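Taking the form predicted on its own, here's one chain by itself in structure tokens.
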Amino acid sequence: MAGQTDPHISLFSPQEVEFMAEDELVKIVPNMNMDPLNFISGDFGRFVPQIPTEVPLWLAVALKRRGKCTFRPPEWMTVDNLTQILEAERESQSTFQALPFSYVEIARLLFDHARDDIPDMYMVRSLVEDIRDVRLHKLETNLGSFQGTSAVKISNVSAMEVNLVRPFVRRALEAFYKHDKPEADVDRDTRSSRQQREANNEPRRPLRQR
């Protein structure tokens, strides 16, 4: 797919997609007492040792770097759940399993900053990569069967996948439109000419004498 080999074709860079994913809420377990933190995006805390709480991913990473918390991995990020998702992805070539919209970016940030908090981290990372590859292959296959300029609907596609396929979909729809447009113009001109001839052949109504 074009977006995979040429990052300049994608709408956003991988860094920008990851930046947007950092607003996703994740669960942490603080190891300190701290009053609530007030941000434009909302208030988070109060932070009490050993009491789980939800914060944006960027804040969780910042606290983790300072040794102020541990991560509570998302429920979908277990070996059992990811194995089931991978098997289901492989079984169906037309449907995608429900995963967080930013599952790739969330997983990558946790692998980079909280690997000690993820049980079976290497197996989890391998499964996430396999799921990503299977889904991208399915996207390529499904988009390769484009027909006509009708709307495209694919459920449960992630942010990274949308970012990769959007330029391809746009160019494909533009190509189909340009291919269909000459025929549409001919049909429109034919209908206009026929209507003009019919109008000219209609009997003229005699003028009423004054």
Contents of the next structure:
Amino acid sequence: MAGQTDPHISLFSPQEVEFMAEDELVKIVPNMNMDPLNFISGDFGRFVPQIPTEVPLWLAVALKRRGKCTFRPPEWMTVDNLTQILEAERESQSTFQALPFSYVEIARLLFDHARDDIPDMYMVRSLVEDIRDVRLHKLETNLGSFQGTSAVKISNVSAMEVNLVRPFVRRALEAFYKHDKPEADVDRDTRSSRQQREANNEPRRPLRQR
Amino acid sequence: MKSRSLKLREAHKVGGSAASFCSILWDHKAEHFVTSSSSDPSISVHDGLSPSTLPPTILRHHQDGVTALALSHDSSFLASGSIDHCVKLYKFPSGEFQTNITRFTLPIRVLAFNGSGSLLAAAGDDEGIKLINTFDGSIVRVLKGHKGPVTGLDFHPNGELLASLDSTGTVLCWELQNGIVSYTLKGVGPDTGFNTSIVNILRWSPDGRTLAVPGLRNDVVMYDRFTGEKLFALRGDHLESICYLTWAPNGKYIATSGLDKQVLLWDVEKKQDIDRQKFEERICCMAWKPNGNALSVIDVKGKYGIWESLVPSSMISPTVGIPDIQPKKRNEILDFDEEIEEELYGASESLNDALVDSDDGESYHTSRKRLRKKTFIDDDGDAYEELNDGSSLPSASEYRKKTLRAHKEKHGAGSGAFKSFAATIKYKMQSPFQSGATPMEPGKRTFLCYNMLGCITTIEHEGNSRIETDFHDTGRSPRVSSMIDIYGFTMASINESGCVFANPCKGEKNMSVLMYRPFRSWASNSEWTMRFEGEEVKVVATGSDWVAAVTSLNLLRIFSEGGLQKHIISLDGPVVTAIGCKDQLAVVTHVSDCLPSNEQVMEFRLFNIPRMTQELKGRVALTPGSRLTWLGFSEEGSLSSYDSEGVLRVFTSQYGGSWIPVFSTSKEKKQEENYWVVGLNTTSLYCIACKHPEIFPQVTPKPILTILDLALPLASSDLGAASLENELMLKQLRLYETQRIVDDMALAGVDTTALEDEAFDLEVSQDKCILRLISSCCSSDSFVRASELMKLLTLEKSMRAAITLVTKLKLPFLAEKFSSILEERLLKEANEAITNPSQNPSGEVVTRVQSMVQNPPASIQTSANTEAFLKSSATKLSSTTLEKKAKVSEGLKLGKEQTKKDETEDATKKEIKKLNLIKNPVNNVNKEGKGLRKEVNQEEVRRSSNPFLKSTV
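Show the other one: the form predicted in complex with its partner chain, since we just had the form predicted on its own.
Now the complete complex, all chains and molecules, led by this one.
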């Protein structure tokens, strides 16, 4: 198996994905006065009580733990919006609804740390779980349907979902490639390198979009 | 006798075997009917046409059974009274809750509207019948005379009499004009004792001639309107006494229900019963359908039914003969009512009666109310809403209506009739308010005070209120425990050190109380309260170490933090609002009545409490037709106001003290939001954005502040750089204020370096802004404006930058102009240094110059020579000035002066070089003779003013 890479390199653990998602910006309402924080990724603050500000998720969680702020739930995280998304997800078998790239992680972190700040928390939570299940199932069935190709394009797939299917998709695509071109001995080197890049590119694209 | 049985449908559940009094009412068009039960807190509004198919609208506002219902004559308002002691007012038929119009100490038994709907009479187990003004909820009069619970009330159709009946069977007929009893009929009705499911009732005939009262002998007795003489009785088949009766709309028939569970229909003229109906349960309430031959009944089990076509078709229909009475009657009431009302008000005022509820904050209402009444009667609902806006009972729904109304008007939907009225209406003076408070709503938590520091909220619960105090910054500020409020505080103010509360007085026993709660105190139990007798606190404010309260007697009372009464000041007008910040207290008062154009005339004063000075005084600027809704201080301490039209103003010392509109909602894009101002600083406004119909924020979820940039209402300029112009004006304003403070502080001898640095930074940023404006002016070819902007630049460096800017933009003539402006500027500065020597910190500079000038020829000449090399004609001019100066000052030591002079000369040379540098890039204008001479002049002046220049450059 020449083209196969080590699965441990391409697969992140859920914790790692969550860690990366902690850089997403969320809105918080601080209840303390603090000067702006100057980070490498940018300046955040200044923090004034009752005035919403955007900070990275990890900082928000840290502040929340100390009781220094309350979360503003993201716009998409409302019962209405999620119900709509869930319906749309169920309706179409091939496309995915636009959700933040790391919606699973953000939702998880908010449910863990900001229960009191999310209206209808239990409803939202079950909706997010439903959406996740529907999407995963759809993704899996979609994967079952592709054939004889070396690249797949699915838009609006989130980080956690990509991470889940990545090892399988890569190996499958490589296998397709190998079986499709048994005669390409002459220009194998050049083509394989090019194809491989494509195969790598496509499923990973969402990762770069952020 | 027919014995049809009428099928009844359940409207209210009555538990067990207990009988409860239920009510049923039709509206005037018979589109809806309303039912309630004394064992059910909800009120049902049923559709009159198909009561079985459509589910009723349920109004659940009471906490206990509803014992009384009343609809105003035109059915626009529904009033309900309950065992929970409240009388509530709703819009009808929507059922939208309006207000808790009054409260009793015991259950309510009966309610009645007068013909115009302006008065609501309410009575019950309490002593006394309350006459309530439905506009503002003020108690017009309390009629006392009954010995038992009042169960029956009815206004005479012409509005001048009110008949009341108590459970002992005594009828009193009141003259509303003066509140005296015109006649008493003692013990004419059955004594119902304390059975609350039986209500003794009495009814005026629709023509107003007779009063029908159930008699002692299972009959109905008719009494004469004026004398109270017994006219006749309807006696028949009732086996037990009559518990309810109602006249047909035309007054030809009367329906009675007895304790014997039957309902009889009588022909009044023939004094004979026509028909009857037997029921399983006692019928406790009946209502004629206003436009049909039908009677709706409800029994003590909460089941209702409609007895259709009860009057036989051979007889005159009960609806024949009313239409021609109705409109005439209304007009009569109109004329009559006003007089009554006026006299009522006049009487109560002259008595200075404690019965007049002090909730009604005004004491100048006689004529106004009369006018308002007029509009209400002729209304189509709109006039009422419009006029109500300034009423002293700030209920949220009223405000909401007002905005809706305003909204409607914007769309040009105001009826012509209304507009003609508006022209003749006398507008009301604004009633006092507390900045950052939201109107009370029953069962909801409302803000007593909200500012940038924290908030005080209150909720009424079972007679007591619960007050919570929260700071936004939970880390640094103290935690304040919640408080049970037995006084019913409606005003509050909070700052870092404590909070102050006050309540209006409610009647004789409940005096107005002022209470202060310090947050941090070294002594325990340092709360204090003050009581006011015959005086009512209208507005409260706090600052550092002081508390202020303004009362109904126009007294400004200032207390120390510990509760010492420090000062009492008489204000010269009724107070509107007051706000404190650190040492400063701002009080706004009315100067005169509202102008006919609906403009409030108000004045503010700014006091410094510790220094006992009045720092500022002036009129309050408002958008025409608007009201002051917020008063406060910006973070920098300048007084600011916000009006109901959404204009934020800041008081500045520019132009001798004037209000600058720094923000206007109309300029803001988002029209669907209302901004509730909380605070501001020099660049932005902090507010809570409320979705359109709402004006006030809710307590939960906790509101968050929105930051809006200040934006002056600028005209749309052809320049298209409005944001830059706005920024420039704001910066100028800020710089002006900063410089003023610096000057003040310098006068007071305080160190101003920090502020001066700030002013310098401001100058730099202002210059940046101007430079950007210059470039946009250049791109739109408005060169005159660009040169004006050039003159506004403060720093020499930025002026040079402007010159390079225009040079790069390939506008040589503008560059020329600019450099001449720069020259003028430098020249002017130099001139100022000479002509205003007194400005210099000491006379030193002057003497230096002089001494330098009067030096021995040798050195002077050398200096003159060096200049002469540069400019040929310099010597001549300089020598003349030299002579002059030489005369002035003599006898100064040489040695010291010499060194100084050398320094100054060096500086001169540098200056010259600089000047040449500026001029060189510019074309050769200066090489002309004129230019040369001018330059020489400059040089001369420059030389002599050198020491000062050096310090400034």
